[in-house]
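First comes one chain, alone, set out as structure tokens in the form predicted alone.
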Amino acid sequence: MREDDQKPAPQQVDVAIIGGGLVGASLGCALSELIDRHQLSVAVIEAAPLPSLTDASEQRGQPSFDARASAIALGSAQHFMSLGLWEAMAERAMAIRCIHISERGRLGAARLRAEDLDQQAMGYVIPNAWMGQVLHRRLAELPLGWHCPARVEDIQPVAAGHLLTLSDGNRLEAGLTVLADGGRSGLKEKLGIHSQVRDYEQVALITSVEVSHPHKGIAYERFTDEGPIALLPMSGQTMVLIWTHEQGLEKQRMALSDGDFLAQLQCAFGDRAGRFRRVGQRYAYPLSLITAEETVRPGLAVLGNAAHALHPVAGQGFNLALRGVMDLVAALSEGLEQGEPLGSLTTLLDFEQRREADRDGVIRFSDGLIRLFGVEHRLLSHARAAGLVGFNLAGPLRHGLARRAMGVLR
């Protein structure tokens, strides 16, 4: 008698989702209505403890869930609204109401703003601790099967999808599985799908900053030879700063007493937000561009860092993961609807096109900037401080960027 052949039957989810984090919690939270209508069954897999439910201070080990903080597009927040999480993730949402890019040394500046797209914000800053506390209580309303903690050990195709054998013990068979784990398990190594990857050589310092006066909503992007500066307005003069350095001269940052390492920030940012007067916890992240190569096969989805990680100097990560979200549910809905299996290919070849176009866009916009503001050149630099400044002039190109910087429009 085989191995196989003693061990009880797996048990049949119509959707697994391997990875908890924002990603995975906002897909459990998005397929709400499908799990109503149709009556799906859903299991989320996920390697770390989860997040506490009453304490966003806490940090239980889940990577999506430390000390950072996300940049939510305006579209992002829009798409929250529609699953009714937005009410509760806007109690600590600090809207951005302009973004001024510069480049030190350079006299050119621009500056994207609401007020001119007749809103109120170009997007919020949220605690990535809190996101996932809102996010996890919804999931907690939902029946959902939780294998937590627990590992994919083992992943593969069968004739209704894929079969899963977990570290807890379960084998679970999904006629859809969809790999939300930011990549860090190894599992489309282990189904050999290869990704692209472009190491920066960078490393983003993350931290929190006291400065001296008000932020007024106002979010920096501010290029140095040494890399991009941002600072993202947080409660009070509190800011979110994303320092990118040259892999290896962060560690002597990090070394730094933090009266040392203000001084050494406000050198290289200047004074356009004023003084940096404290600094909390810092933390560091190596930077990559990392793109599956195949995001869709029959019975699989990959969503999130899993598909594309980028470098964080556009602030587009996040907010282009949850579009696929929305996207994949929305192609979901539509396969069911018309008869087709969850795992279908021709449902989720359906969801790769509707993603196609938007994540090539903003890899190359992520990626260009990096390319464009990382090159030090006398005249290349001269005809970067005239473009800001130009771009500062020209009404429609502004405007266009700033609805794309915002996520309506596509």
Ligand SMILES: Cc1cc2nc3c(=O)[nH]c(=O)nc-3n(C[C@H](O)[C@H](O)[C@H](O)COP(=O)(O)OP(=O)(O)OC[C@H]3O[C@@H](n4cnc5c(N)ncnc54)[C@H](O)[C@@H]3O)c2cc1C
Second form
Amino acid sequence: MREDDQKPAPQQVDVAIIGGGLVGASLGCALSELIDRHQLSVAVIEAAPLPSLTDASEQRGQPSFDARASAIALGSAQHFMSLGLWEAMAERAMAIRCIHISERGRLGAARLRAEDLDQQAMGYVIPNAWMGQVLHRRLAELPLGWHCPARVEDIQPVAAGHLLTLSDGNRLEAGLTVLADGGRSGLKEKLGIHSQVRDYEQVALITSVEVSHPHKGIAYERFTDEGPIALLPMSGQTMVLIWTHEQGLEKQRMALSDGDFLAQLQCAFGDRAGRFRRVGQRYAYPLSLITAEETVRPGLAVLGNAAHALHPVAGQGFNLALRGVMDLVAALSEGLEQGEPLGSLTTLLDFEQRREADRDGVIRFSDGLIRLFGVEHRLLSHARAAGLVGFNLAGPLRHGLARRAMGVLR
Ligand SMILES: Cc1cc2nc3c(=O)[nH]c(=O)nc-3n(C[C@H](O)[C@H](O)[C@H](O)COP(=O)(O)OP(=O)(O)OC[C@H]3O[C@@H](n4cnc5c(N)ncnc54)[C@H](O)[C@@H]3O)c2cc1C
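Could the form predicted together with the ligand be given as well, to go with the form predicted alone?
After this comes the whole thing, all chains and molecules, with the earlier chain placed first.
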């Protein structure tokens, strides 16, 4: 007798979502209409304890809902609107009215203004912990099977889809499994899905800083010899700082006293955002571009960071992933109308086709920014400065970039 024959039969579900982070939780919410219309059984398996539904402070140990804040493109805000989540998200969203791009030591600067595009905002900055709370409050209202905290420890393809073995002893058999585990759990590799990895050999240092002047909704992207610095507007006079460092150099900045850190930041960034007065806790994130070589198989879709982890310089990772969530749900909905089973390869290839151009375009865009402005190509600086000046003049190019930043360019 095989060991499996002695275990209780696995629970059958239509959809299993591995990971209840930003992407898995968004997918759960986006499936709500299909759950209703087709009486789908959906399970979400999340390894880290759930975010508190009453306390929106950061979730320690939860990779998605930590102390970061994310730049949410206008297109993503519209998706949240369509899911009925925007009203709650907006309670802590700060509008980005202008994106100011400059290079230290060069004259060129580009400004992308929402008003030039007849918009109120280019996008919004929302604390990740708040997004987690809004998403999980909504999920708690849906008829989902919750497995949390529980880790998917094994995944095996079977005739009906995939068999998942959970750390709490449960087993699930799902017609469609969505891998939204952030790509670090080893499940992709267990399935033999390879990834291309480009280690940027950079580390993003993230914290919040208080500035002396009102930020007026301006987000700054400043390229320095040491790497890009982004400042995103938050409530009051607080801004989120994303300071990219060559690997190793961040250690020294992590260890500085607050006063020395602020002084070095001021020196690197200059005065255009005012004087930096107070700094919050600092966190370090190693950066690489990771792209999965396969994102669909019969009964399997790979989403979010598991499919593509990008450099955060252009604030595109989650925005891209959310468009993936929406396209997956649209493909599933059409497939179901046409009588296709949920995990059908026809449906999933339709999803893959919807994603391809957007995904490749965004990856090229953010990777191109790093190559053009990253720490490794200092010799390009003259060309870059010329490019930035040209940028301010060249309307179509600027508008193209603005539309990409707003997440409305496909
Ligand atoms: C410094 C930084 C700044 C960023 N800023 C922006 C920004 O401004 N705008 C933007 O659009 N994007 C931004 N991003 C990208 C964005 O954070 C990611 O795209 C997003 O977090 C991906 O979410 P995810 O759910 O795919 O993965 P994750 O956030 O990694 O979540 C994966 C989830 O799966 C769970 N899990 C893992 N393994 C298992 C398992 N075996 N079983 C069950 N559960 C499991 C984890 O506990 C976790 O909850 C930034 C990224 C970084 C690093």
